[in-house]
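Here you get one chain, nothing else, as structure tokens; it is the form predicted alone.
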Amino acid sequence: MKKAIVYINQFFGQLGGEDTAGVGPSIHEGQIGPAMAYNQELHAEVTHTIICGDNYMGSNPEDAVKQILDMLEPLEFDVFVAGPAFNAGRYGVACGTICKAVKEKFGVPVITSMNEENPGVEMFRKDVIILKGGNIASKMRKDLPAVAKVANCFLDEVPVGPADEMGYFPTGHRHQVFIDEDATSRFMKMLHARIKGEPYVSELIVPKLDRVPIAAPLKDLKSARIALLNTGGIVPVDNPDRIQSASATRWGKYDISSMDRLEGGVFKTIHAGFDPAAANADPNVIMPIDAMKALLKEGVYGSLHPYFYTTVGTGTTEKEAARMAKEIIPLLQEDHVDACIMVST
């Protein structure tokens, strides 16, 4: 019987949440968490489960990859599966990182799954087959069988169909296929459909890239007005704007004109994507009001916008982020802000 190995993070590996995100790689015989479901769906036995904390992989990618490759070296396996990673950015990047490394080292098929908003998609879609997955873990029931379906094509040694048929993100690779209809007939059908306003799909789709031009540098920092924004979820302790801890659709604006720093117990983070202990104890580690006020007194820059703006980045879609930005920008323009510092986590 053919063999498979599954990679998952600390949460799905049942080690814990953010408190264990820094644990290094470990390998376990048999199936843990989602690996049990893969064992039912795959035309192979899942012989081992690899678990690694998202923070460890993100902070020590070379070391984490080396450890995992060393663990895999003595094993025999026919396919390597990671995730699903949904819209969890660190998890998605981790899945893409290890899948690419395993493919290059051992030459076996590698498959994972992510939501379209996951940064891992654009980073690894050309190197790894990434199924189009849901945005939250409750989509596991749908996402996992989709991964297994593609993996089974490799296991059964049958061709993997096109991206739009199999449900994975296009890899940018074009394959020659033979069909009965000639190019002229296909072209005329698409032309007629376009003229009539009917749906059609081009055979060569040119991707639309969202290119944001780089802003011009400040001419004079000493006279510039600076504003602070963050995606780390720093809010007053009662979270008056009810900003969500993940997949945010709301933002907040808070007055700092009379403060030299943010105090723990007065401000906190509501971000669900990292351990909040340090930020709750000292909110300035995410929203550095103390440092900005100190630099202002030293004359490093001209003036500080009297408010800071906050939302949560984890799981927040590009569409919602763009909408929130369009709502905040006029407030900055009204105060003649010259530059913004966007603090992330």
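Numbering follows the first chain given and starts at 1. Basically, rigid core = biggest C-alpha set you can superpose within 1.5 Å across the two forms. On a predicted model such as this, the values are computed, not experimentally measured, just so you know. What changes on going to the form predicted together with its partner chain:
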Second form
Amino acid sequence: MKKAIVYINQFFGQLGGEDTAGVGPSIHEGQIGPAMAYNQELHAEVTHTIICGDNYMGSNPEDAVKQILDMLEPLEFDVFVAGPAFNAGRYGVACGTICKAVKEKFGVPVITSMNEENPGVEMFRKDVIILKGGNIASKMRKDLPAVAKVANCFLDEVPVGPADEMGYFPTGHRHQVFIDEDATSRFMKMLHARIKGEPYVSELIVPKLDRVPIAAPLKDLKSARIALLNTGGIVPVDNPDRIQSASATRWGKYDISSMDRLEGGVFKTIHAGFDPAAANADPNVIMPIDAMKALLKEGVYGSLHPYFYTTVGTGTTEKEAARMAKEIIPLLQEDHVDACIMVST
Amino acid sequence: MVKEIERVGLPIVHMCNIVPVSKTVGANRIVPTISIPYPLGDPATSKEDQWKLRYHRVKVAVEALATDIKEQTVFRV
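Next block: the form predicted together with its partner chain, after the form predicted alone:
Below is the entire complex, every chain and molecule, led by the chain shown above.
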């Protein structure tokens, strides 16, 4: 029987939640968590499960990857699967990072699954087959078999179908296929469809990349007014705006004109995506009011906008984030803010 | 959010730990931080070391706002 190895994070590896997100990689014989379901779905035996904390992989990717590749070195396996990662950003990036590294080192097929909003998609879809997954873990029952289906193509040594048919994000690879109909007829069909307003699919789809032109630098730092923002969930301890701990749709602004730093016990983080202990003890580690006030006193820049702005970045969609920014921007413009610093966790 | 703010012409620095994500999403001025739970001060180090690190990186960020760049730039810290 062929062999598979599964990569999952600390949460699905049943080590715990955010409190264990910092743990380094470990390998376990047999199947843990989703690896049990993979063992059912795959045309292979899942011989090992690798578990790594998302923060560990996020903050020490080179070290984490090296450790895992060393663990895999003595093992034989025919396919490597990771996730599904849903819309968990760090987990998605971790799955992409390790899949890419495993593919490069061992040359085995690697497959994972993420939601389209997961930043890991854009980072890795050219290197790794990433199934289009759901946004939350309850989609596991659908997402995991989709990964297995593609993996089974490799295991059964049958060709993997095209991206839209198999449900993965286009990898940018083109495969030669033979079609009976010549290019002229296909082109004329598309042209007719277009003229009649009927749907058609181009054979060369130009991807859209949303890039923002680089804003001109400040001409004079000494007179510039700067505003601070964060997606790390720093709020007054009673969270007056009731910003959600994940998948936020709300934001808040908090007056800092009369303080030199953020005090623990007065401010805290409500972000559900990491261990809050450090930021609760000293909120300046996320929203560095103390350093900004010191730089202001030294005259490094002109003035500080009297409020900082907060939302929570975990699970928050790009669409909601864009909307919240558009709501905040007029407040910055009204106060003649010249530039901003955003701290993300 | 960074992109929307930059879209109206305000220079903005993104201070974050997973720099490749920031690059992929499209921030133009990026200053790396040290971790996800404590971007600007490791609680395992002394208060003084945390302050030094935070002061330094925030200063780099402030100065990045006045730095002319031609392409997406990750500033050295």
